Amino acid sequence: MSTHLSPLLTQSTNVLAVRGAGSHLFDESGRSYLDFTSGIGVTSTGHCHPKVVEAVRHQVGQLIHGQVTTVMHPRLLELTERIGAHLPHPIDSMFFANAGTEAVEAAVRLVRQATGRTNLIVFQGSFHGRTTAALAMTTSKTTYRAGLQPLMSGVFVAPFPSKFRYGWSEDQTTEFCLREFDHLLATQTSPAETAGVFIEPVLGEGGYVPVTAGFLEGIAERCRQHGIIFVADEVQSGFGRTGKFWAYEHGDATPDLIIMAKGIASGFPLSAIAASTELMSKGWPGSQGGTYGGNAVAAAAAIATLDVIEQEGLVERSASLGVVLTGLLKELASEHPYRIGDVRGPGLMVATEFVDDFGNPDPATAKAVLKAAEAEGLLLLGCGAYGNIIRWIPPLIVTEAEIAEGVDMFRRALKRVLSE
């Protein structure tokens, strides 16, 4: 009898990847695939960037694991300083973990302990993770929560300002969602018992929906007014993905706490939360820790990742190439207005939303296009509550020619599906 992976582990493609380089993955036969999934936004510097590979090789020969509640190692101290250069005042203190969901759990502990309050507010479509507290805060689709409820109590859900979903202007959507947020505070969780508001500045699993600037600013103002900790979950949107180092920077609101992971270390498991020393010090002693968090090899990879981001201008590159990508996709959408209802997203975090003739979600076409694109040699991922959204997450080192090639593959895939 052979042992195999769990049948509950599903994959979106049939590719057995044996090698990666830049924007491409290669299967066992040597076939090349243009990878516009980036490991769900992880390999921002591309696959096996030479500077990251060299940094990792060097670190493995020096120290693989220095458990940070036992000893400290210099890579983590250096990484803390390097990320600190990108943090807003007064955020100057960091805790490192392994995955985004673990960082979210640490943030939940901190905001509850620091405020002495119990309740949390999240938004419709949010994805914060699969562990206990993070899962209770996740509302992107029922798949993640099914069979596990009741979940952790004290989590309340407010509407997210999705212009396309509501069919309103940005101002109308912002006004409605702020009014509903105020109604939530008046009817379900009072400000005096609300510890934190957690928001993704661009919804990830929920459909790649960017928050409106006015909404983010309105939420930040309400948090300041009531002493609620304002938390930006930048796990998928951080480190230059949206054309700013942090996605919240597209507006004029500064969070009290930032959660980061995914693109932080080019594929090595690493995550973190960052807050001011004043806020961090309000947590209880012993509430932060873990065996592998801040691992020396992962930290070395993260330092090299920041080197590449800064030296190759990847934040600016994301902004400019994002304009190219959305422009090409909007042109394609104009050719199929009754299939691609919306193209959205800042930088290289872009969504194409599929709808039917009546404007309803069309997951069947989206899923068929994903498979047809794979056959063309383009790897993409779906998302959204209905599975009708295809997200574009190319590595930040992608070239304009590769973007054009990818959109051409997508065009051919779409044509094939619609002609069947």
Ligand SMILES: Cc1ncc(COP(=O)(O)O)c(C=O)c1O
Given for the second form:
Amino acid sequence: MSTHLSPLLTQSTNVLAVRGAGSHLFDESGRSYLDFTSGIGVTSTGHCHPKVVEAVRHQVGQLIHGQVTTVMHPRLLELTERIGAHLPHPIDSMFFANAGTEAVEAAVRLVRQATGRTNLIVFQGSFHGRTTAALAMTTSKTTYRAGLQPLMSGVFVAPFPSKFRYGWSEDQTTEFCLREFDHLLATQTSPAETAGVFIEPVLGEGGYVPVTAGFLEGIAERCRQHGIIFVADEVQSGFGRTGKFWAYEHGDATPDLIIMAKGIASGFPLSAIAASTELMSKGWPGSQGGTYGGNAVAAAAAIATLDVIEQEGLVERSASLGVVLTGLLKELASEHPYRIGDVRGPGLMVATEFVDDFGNPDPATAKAVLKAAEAEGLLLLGCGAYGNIIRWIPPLIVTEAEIAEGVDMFRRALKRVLSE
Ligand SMILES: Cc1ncc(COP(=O)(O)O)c(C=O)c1O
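Okay, that was the form predicted on its own. Show me the form predicted in complex with the named molecule next.
Okay, now the whole complex, with that chain kicking things off.
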């Protein structure tokens, strides 16, 4: 009898990846794929960047596991300093875990302990993870929650300012969603019992939707007024993905707490929360920990990742190549106005949203195009509640030529699907 992987693990492609280099993955036969999924926004420095590989090889020979509730290791102290250089004042304190969802749980513990309040506000379409608290905060799709309800209580969901979904202007969308946020505070969770507001500045799994102008500022102002902790979940949008180091920087509001993972360590499991020492000190000592969090090899990979991001100007690159990618996709969309209803950034966190002749979500075309793109040799991912959005997350080291090649493959895939 042979043993198999659980059928509960689903996969969006049929690729058996044996090797990765830069923007490409290679299968057993040596076939190359242009990887514009980056392992769901993780391998921002590309697959197996030589500097990351070298740092990891060196660290493995020095120390693999310096368990951080037992001993400290120098890589973590160094990494804290390095990320610290990218944190806004007064955020100067970090706790490390492995997965994004663990960091979300850590943030939930902290905001509850620090305020003595129980409730959390999240936004419609958010994805914060699959563990107990994070899952209760996730509303991007019923698939994640189905069969698991009732979930943790004390989570309240406010509308996310999705301009395209509402079909309104930027200002109308911001105003409506702030008004509804106030209504939530007046009707479901009073400020005095609300510990934290968690928001993805660019919605990830929920459809790659940036917040509208003025929205983060409005939320930050309300948080300040009521002593609620304002949390930015930058797990998918951080480390240059959107053309700024943090996606919240596109607006004019600074969070009290930042959650990070994915792009932090080029594929090694590492996540973190960052807040001011004052806020961190309001948590209960010993309440945060874990066997593997802040692993020495992952920390070395993260330091090398930051070296690459800084030395190769990947944040600026993400901003400028994002303009190139969205420009090419908008051109393509204009050839198919009733198929691709919207193309949006920012940076290299780009969405193409498929709609039918009436402007309704069109998951059938999106899914067929994803498959046809794979056949062309281009890997992309879907997202959004209806699965009608295709997201473009190339590594930040991607070249302009690779972007053009990817869009050409996509054009051919789309043509094939539409002519079937
Ligand atoms: C914004 C956001 N938060 C949290 C998570 C959870 O991260 P992980 O899958 O590493 O647990 C994700 C994962 O996609 C995410 O996009």
